[in-house]
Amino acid sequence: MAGRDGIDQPWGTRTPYGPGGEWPVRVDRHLADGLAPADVDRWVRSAAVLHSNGDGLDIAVKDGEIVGVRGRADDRVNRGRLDPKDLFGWQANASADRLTTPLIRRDGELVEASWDEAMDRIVEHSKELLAEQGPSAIGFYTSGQLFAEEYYTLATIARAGLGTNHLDGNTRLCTATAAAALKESFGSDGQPASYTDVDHADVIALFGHNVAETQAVLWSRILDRLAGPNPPEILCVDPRDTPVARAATLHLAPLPGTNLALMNGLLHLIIADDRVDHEYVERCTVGYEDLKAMVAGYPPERVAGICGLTEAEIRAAARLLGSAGRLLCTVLQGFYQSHQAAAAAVQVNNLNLVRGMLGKPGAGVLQMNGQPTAQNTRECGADGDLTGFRNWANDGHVAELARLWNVEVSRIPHYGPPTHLMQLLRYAENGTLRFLWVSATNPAVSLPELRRIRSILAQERLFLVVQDAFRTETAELADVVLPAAIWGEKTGTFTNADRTVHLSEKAVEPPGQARPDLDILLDYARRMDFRDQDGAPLPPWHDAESAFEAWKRASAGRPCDYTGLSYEKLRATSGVQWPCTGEHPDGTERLYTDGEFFAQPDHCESYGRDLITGAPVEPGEYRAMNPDGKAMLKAAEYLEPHESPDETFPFALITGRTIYHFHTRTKTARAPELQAAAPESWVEVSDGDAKRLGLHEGDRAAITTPRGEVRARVRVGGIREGVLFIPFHYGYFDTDDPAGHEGGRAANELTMTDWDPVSKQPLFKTAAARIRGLDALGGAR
């Protein structure tokens, strides 16, 4: 074990291995300057929290403070490796500007208050609004970074305590399309594949998934396969020249907003060349003839024109996918945040289904997540989903949940679809939503069209509660700010993108009066005096472990069954994949190995939606279409984006991530090594566009869309012509305008209010923009 340079060598040294082999161990570590492992008082079990990969790690503690981290050699996800953000991000816990006491707004200013003062204000407003307008006046917007126990508690309070339908998570921004695509194809959320499929695949296709920067450890696993014997071939679909693209066998760089057309074209060739597993399709799926008829209209010559690719490129990609013996496909934000997001992601599922590539080593789909606990937000029901992957449109599922919570069925709002974030904001904008509680997320930087978002959040008629560890841009607009404990300061479980559950234990005390999110939520429930039908407190649990046991009962019999897990088991085993039951006590590596799906009409999580309009499929229609609960092949026609480049705004603007920052930098900007690696925002411009416009590396430039303007330094190269890229991480908390009233820096000043009709995920990759240089002389300055 040795410390390593996680900045200049973000993926570390290679440990090659061949197909079917076991990924070699390489344990990474980083300790505070001057400390050696022998100086550490104790190591505390946890997992990575600054990305979605779910790497098991231990927290080093000395004199009651976090002083470093190390990977765990026996962890099934990372085999000891750590992401650069893991190596350095822990330093944020000890930042001098942590929130340590509640704040309340008095005479226009946020001032320190006691917990009783802050909670009394929240409870007083809650009760007034319940009396005046009912529960629909109150809404919650949470995160993909809390623990399962906290999400389940929040869902119980919102649905059974208050009875509001207004609860969503910031997973709406990153993985709502993953959940939607899985439900559309398989009847329920839940990743079919496992990270271990990298060890077996002979073709790995990454669709809009810059795994090198979003999941650095998983990319290390792929790099080690590429360095070993009989390496897999790689297909990369991304308009940028990313590290994945540079390592790929074939790189397709389609125009933003054309992913669905590309996928239809690839399926056209797969079917035309008869690369179809007809036995699997007949036995396990419905909808093949409709899919075949739809994609027949997407020959490569048409698709090439739509996507800005050559016919040869499209045919080469189809040959690669069609000839694979073990095909692993992954999908992320390049598809999820684009035009027709769910429809395009579903076509990736279709690709694996028609090729019979599910449920066996090296073959499967990973509709990836963007945050460490996004999976928990969805499965616990702290977003638009119903707890335990239950079906909002199935009265039996709602009644089952009512029995579990011991409340009347009518207490759980199920009169219509749950409110997604973008609709929730509209309700706040028009004044019907009067109370919004934001936990562990920062919408004043992360949501599209920020000028509008700030105007909504700053309204006097909206009572805004922010629960966070730092005074974020959103906290600057709040009426009450609650100081929260973060990773390393509380105990709970979280689940990564391949269904692996880890236990993260409390290592140190939170600073000042900061409290775990679970404690804050339970305090609110007790002060509101929520009760079940027998008069018992609701929720009845009192700490993290009792909340986990309650969540296990809620998951019993559902696809995400946790009943075989316990804190004791998770302390002994470094990562277990759900479903974990008495029948499968060691967890489940792959779903659908027997060709059976969670799609039976009485069991499925959703009856699905029309991929073009988003209109829900009626229960009777679903039963007629899929009575046996098979996987569903769904097709959709390509439509042009609502906003395309024109003479005034000739570029397509996309936003995304860098490996050195996470979300809105609330933690990573407070880690010196990470902040130094990426201290300011930039705009990426192709070589050709830069020459044409007289732009040079390091120049200052103004980027404008119909929503606003931001300024950033130019980086030349690494992207297809006609496309601009800006990272979305950079806000205003570290400027002289911490609320961002003046704008001018955050990428989301430029993005638009529009969303996918099926997943309701906002679009961050189809805006039209222009760019102009601000430095007359050019050159790096």
Second form
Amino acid sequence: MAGRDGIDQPWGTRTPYGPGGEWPVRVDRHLADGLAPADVDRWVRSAAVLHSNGDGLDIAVKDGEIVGVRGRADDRVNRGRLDPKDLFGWQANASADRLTTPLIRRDGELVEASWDEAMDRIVEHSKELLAEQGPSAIGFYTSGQLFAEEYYTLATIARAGLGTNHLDGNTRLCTATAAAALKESFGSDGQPASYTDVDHADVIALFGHNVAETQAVLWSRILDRLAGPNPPEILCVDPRDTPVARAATLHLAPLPGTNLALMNGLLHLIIADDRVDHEYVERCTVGYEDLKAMVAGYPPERVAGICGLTEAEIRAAARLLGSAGRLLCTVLQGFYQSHQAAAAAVQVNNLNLVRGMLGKPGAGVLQMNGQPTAQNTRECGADGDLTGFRNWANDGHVAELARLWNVEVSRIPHYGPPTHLMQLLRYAENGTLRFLWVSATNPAVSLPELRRIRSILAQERLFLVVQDAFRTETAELADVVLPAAIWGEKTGTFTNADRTVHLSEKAVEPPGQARPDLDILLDYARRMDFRDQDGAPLPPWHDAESAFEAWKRASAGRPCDYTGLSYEKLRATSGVQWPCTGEHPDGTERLYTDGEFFAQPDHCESYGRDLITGAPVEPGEYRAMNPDGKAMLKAAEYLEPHESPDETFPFALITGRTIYHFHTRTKTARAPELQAAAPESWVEVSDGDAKRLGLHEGDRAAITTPRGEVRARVRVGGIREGVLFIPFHYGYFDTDDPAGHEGGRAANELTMTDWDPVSKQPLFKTAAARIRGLDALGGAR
Amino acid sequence: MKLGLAIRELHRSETALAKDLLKVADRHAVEHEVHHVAHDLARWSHAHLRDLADAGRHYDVHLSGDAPVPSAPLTALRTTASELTGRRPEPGLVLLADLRRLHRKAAGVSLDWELLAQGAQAVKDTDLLALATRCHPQTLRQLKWTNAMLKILSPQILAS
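Coords for the form predicted together with its partner chain, given the form predicted on its own:
Next comes the full complex, and the chain you just saw is listed first.
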């Protein structure tokens, strides 16, 4: 075991292994300068919260301070390894600029206040709005970084306490399409595959998934397979020349916005070449004939023209996918944040279904998550679904929740799908939503078309509460700011992208008066005096463990069943995959091993949506289409993106991430090594375009779309011609314009307001842009 | 035989629907989902008009296969009006009224496809039947979309 240079060697040294072998252990560690393991007072059990991989780790504590981290050798996810963000990101906890006291806006300024003053203001405002307009005036926008106990508490307060339909998470930006695609194909959320499928696969296909930077430890696992005997072949679909693309057997770089056309083309060839597992399709699916008819219209010559690829590339990709014996497919933002997101992600599910590649070692689909605890936002019902993957359109499911919370069924809004974030903001824009409570996220940097977002959040008529650890760009616009404790300062559980649940224990005290999000939410509930129908306090739990026990009851019998888990068990085992029940006490490695799905009409989480219009499918329609609860093969036609390059804006602009930062850099910019590794924003331009425009590495450039302009340094290469890339992490808190009123830096000044009609995920990879070099003084050249 | 009349009537109702989809899209430019999806769905109607113009020739009916073009100044006016009133709650009622009108228009088109398919079967025109079989489901999806948007958006508009 040794410390390692996590910046220059983000994936560390190789520990090769062969197919079916066990991934060797390699324990990574980083301690504050000058400290040795012997100096550490105690190690506290936790897991990673700066990405969705869910790496098990221990927090090193000395003299009541966090002084480092160490990967857990016994953890099923990482076998001891750590992502660079984990090695260094913990330093943010001790930042001098943590929020340590509540703030309230007085005469236009945020000033320090007591908890009583701040909470009284929030409660008073809530009660006034409830009396005046009812719960439709109040909304919540939460995170992918809280713990399961907190999301479940928030869902209970919003749905059963206030009775509002307006609750969503920033998981909307990162993983809504993963959930939507799983619901469309399998009737319910729930990751079919497991990271251990990397150990067995002979072809790994990554669709819009730069795993090397988004889940560094999973990429180490793939690199170790590539370095071992009988390595898998890799297919990479990405317009950028990523580390994955460079390691791939085959790299396709389609034009942004054309993913669905490409997928339809690949399915066309798989079916035309009869690489179909007809027995599986017949036994386990519905919809094959419709799929076949739809993709018939996408021969390679047509697809090549749409996607800007050669026919040979498309044929080679189809051959690779069609000849795989154990095919693992993964999907992320390149698909989820692009045009026709859900329809394209569903085609990846279809690919595995028609090839019968599901539920066996090395074969499956990973519809990835972006944020560390996104899975819990989804399953606890703090985003666009009801608690426990319950179906808002199924009255029986709503009645179950009413019994669980002991409230009248009518208290729980279910007259339509829960309001998604972008609609929630629209309601704030037109003045019908008048109270927005944002926890642990930063919409003033992360959402599209920032000028619009700022103008909505800054409205006087909108009462904005921000609960965070730092004074973010969003907090600058708030009426009340609540200081929150973060990872390492509170106890709770969270679940990664392959359903692995970890317990994260409190290691140190939060700074100043900062409090755990759970305590803040329960405090609000008590002050609002929410009651169930017998007059008992709602929610009835009082701390993390009692909240977890309540969540277990809510999950019972649902796909995400936690009833076999307890804090005690999670202290004994490093990571357990749900469903975990009395029958499966050690958890479940893969779903759908027997070709049975969670799609029965009475059980499914969703009846699905029309892949083009987004209209919810009616219960009766679903029952007729899929009476036996099989997997569903759905397909849609390719549509042109809603903004395409033209003469004025000749480039396609996409945004994305770097390995060294998480989200809007709230924590990672406060870890010196990570900040030094990627201190400033940049724009990637292809060699050919750079030459044509006279742009050189390191030049300053202005990038413009119809929404605005930002300035960034040029990086030449690493992207296909006609496409520009800007990382989305950089906002304004570390500039002299901390709320970002002047704009000019964040990539989202440029993005357009558009979302996928099925998943409601905003699109960040469809904008037409132009670029021009700037001289040393910042003027046009 | 009155099939030519049925084609002409369907062409008329589909043209009206296509126009109205674009009109509603522009009038509610600040309702982003309505705006984008209505534009997408107008393309289905445009494709139907082309196919109907082709089918009309066999029945000596001369119809335009071109998509109806909304007046450019009016489009700009509608979009600007939408942006100017985007901060007010009142246009919510206009949105409900517009979606309701679209829904009724789509329902009319759906019935016209139904009639055309019945007539095509009676005269054993398999091409015309195939056309109706291909296009009618898209009209039904337009119809379900307007219904769904009304259902989803109305609670907030009516409660506030």
